[in-house]
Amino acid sequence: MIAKKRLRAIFYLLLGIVFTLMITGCGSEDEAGSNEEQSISDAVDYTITGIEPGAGITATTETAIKEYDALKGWTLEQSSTAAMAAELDKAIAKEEPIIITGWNPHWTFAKYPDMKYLEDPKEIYGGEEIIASLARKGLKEDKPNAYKLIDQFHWDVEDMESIMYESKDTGDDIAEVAKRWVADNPEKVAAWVEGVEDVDGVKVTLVSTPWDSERSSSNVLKHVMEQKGFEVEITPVDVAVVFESIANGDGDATLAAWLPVTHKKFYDQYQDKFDDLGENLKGAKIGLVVPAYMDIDSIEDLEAKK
């Protein structure tokens, strides 16, 4: 009798071990499921988050959606420069995965100088670009002096970066702050000015794109040409309405061609019709930009959505 007991005990006891073992191992299992590491694909939600619906970033990103395999059935979220930058710094101040249509010259930049751009490997965001000065025809004959000046404009991307994070981190107007870059580098004013006659209230209009790269260009050139003696208008307007402003003559100028990728659209619709001054700085660069803490080197490292 006493046997049977303990045998009926063994039993029970040997039944104990085998159903906790079994739920251990769905345990470990479901654990394991949980902790397998996240894709940054699904991290970011399928999602690019991007700019302006006008600007050209925004129609060659969705060109890059439609090219690239790994990113069929992706969305690219549409707002402003401001709320993509705001995401921008909230994603990377919790170490985040976050994936930005992303340029420079840009104040990002000048913040966060690790930021990478993915590789791209179709060329759907060209490579190095530049910007360009474009004038109206007739503007080097009605104001040769102003002409010359526009087409002696030249500075780099650090320039403009400085004065985008300059503004960004004091809280000063791009304007103001352009003013005293102006004053701070009297070397590279004196070259633009070279050979630029003084004038008396000549009437200037600028055309440009209401972002901070254009704003920055646009005033620093305005503080210049007005201590020539011009009076400076800057028109902001959409990518658009740029060209064809320069193109119809209701503005004399621009600084805000960015090519030859990323306004290509507007420039071939309109190249006929103004006077092409060439680059007033040199490597500019779009494209799709991530983090530095993100381990992921190229858009075809993404993932399609399921």
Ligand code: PBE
Contents of the next structure:
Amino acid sequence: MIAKKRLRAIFYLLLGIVFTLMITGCGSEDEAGSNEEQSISDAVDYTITGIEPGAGITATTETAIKEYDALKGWTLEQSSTAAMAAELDKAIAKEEPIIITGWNPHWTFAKYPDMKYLEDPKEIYGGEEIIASLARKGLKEDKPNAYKLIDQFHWDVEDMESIMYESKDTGDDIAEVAKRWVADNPEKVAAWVEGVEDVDGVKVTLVSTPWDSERSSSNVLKHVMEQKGFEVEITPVDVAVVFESIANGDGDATLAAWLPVTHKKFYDQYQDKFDDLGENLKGAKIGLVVPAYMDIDSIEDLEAKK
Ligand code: PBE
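Give me the form predicted in complex with the named molecule now, not the form predicted on its own.
Every chain and every other molecule in the complex is listed next, the one we just looked at coming first.
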């Protein structure tokens, strides 16, 4: 009787073991199978979702594709910042993989705090970027008060972001939000206008780029300058045209130069043809960015297209 019970127990134990082995065996085979089928590189079709062709980050990403073996055969899809944001929304909604050209300050990181920059061991995208102000040659002599104010303008990442986020949240135009920011930040503004005399309708052209970051800075400065009596026009153009027009004197100044990496090509090209007034913001950054749910950390974890 006892022997029979023991036999039955052993039988069920063995059955259990066989069954467990079958299940775990199948499971790991399945996983291995799906891993092989779809790498991240394959899943994104060896494509980086980019922005405008005229952006510095577009040129920098073309360089990255040339420099990294892991990016051989990859495509940078160029369209617009809005189209890229729409692709990102779609991918995140479905938890699908996507690789974008991303930067700070930008509202993406407020809307999706779980985004990460891919490590860039070759430092193609550099480390910390600054945003610099440039003035045309002769502005200092022609419009000394404008030059002084532009030279004294600088603020923090948080200031710029607060305008971008508020515009995104409320739907109010950045120009309008910038005006409110100026009213709400009298101490910062006071430091910029220190020693600047009031003028009577002196015209100033600020050349800028179409991104929210530069629309924020340019509109803030425009509003402060108008309070001092300047008449300010903001012209949003491609990065190449920003540098060209400051170099040839068509534009008076810009607050939109991302350095030392993002706009290096243009900076070097026109280097001695403008006054570099130094940074107006520290702590900017560019790179390849992915949602945190993607199991990847470095550009070198990607794979060349076969
Ligand atoms: N950006 C935002 C621009 C500069 C500001 C990083 C997209 C670029 O030229 O790449």
